[in-house]
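To begin, one chain is listed below as structure tokens, in the form predicted alone.
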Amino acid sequence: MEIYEIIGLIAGICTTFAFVPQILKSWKTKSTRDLSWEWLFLLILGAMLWFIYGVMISSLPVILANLVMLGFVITLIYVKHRYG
């Protein structure tokens, strides 16, 4: 594996995860008032064209870093419509 892989690895992760506390505190306090849904479908859209893009150009850090991201985005959604 190449350093720009490494380096597109941890900045995946890094940026990916960056959502999980935000889902867990929406889920514990059942409240997403303040995440608008415009954010969440620009997010989920970039999610999706930057998913496209990964796969075009064959790079494993893009892939994943967007398909772990579209989980968590979708993860969102749900809570959003759900909690309110």
Given for the second form:
Number of protein chains: 2
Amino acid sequence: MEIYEIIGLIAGICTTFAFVPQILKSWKTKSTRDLSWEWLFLLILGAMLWFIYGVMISSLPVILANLVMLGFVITLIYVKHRYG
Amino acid sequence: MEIYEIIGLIAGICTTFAFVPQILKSWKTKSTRDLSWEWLFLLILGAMLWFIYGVMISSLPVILANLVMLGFVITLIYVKHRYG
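Which structure goes with the form predicted in complex with another copy of the chain, now that we have seen the form predicted alone?
Below is the entire complex, every chain and molecule, led by the chain shown above.
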């Protein structure tokens, strides 16, 4: 594995982990009133496009980070849809 | 400009804009008590590493998105340091 891939993967771990507290909080409290649909829509669109971009430039860190991100955002959308 | 670059740039615009409401809220209310130092540290480290990664793989979307992100996080750190 090249050095730039390791840097990219650590970058992905940092920005992905930064998102974990929000997921845990929403999951535990089942409350997502503070999260707007516009925000979730921007995030899921962004993560999907980053994922496609990552595939097109063959960037493992961009692909992995945004797959996890997509999982997170889908979880938030599920909680918001289910519990409001 | 190649199609993958356009996709990457739109991806960057989406995930960057998703961050704007937080910045505006913190800037207006001068209150960042809900933002932990650990979270800000993860974000600034992540954005710096993504930026370095973007330079190493010559990815304009990754470079631009994380430059803007760095500006956002530095703004949040300034507000938190100044107003707590």
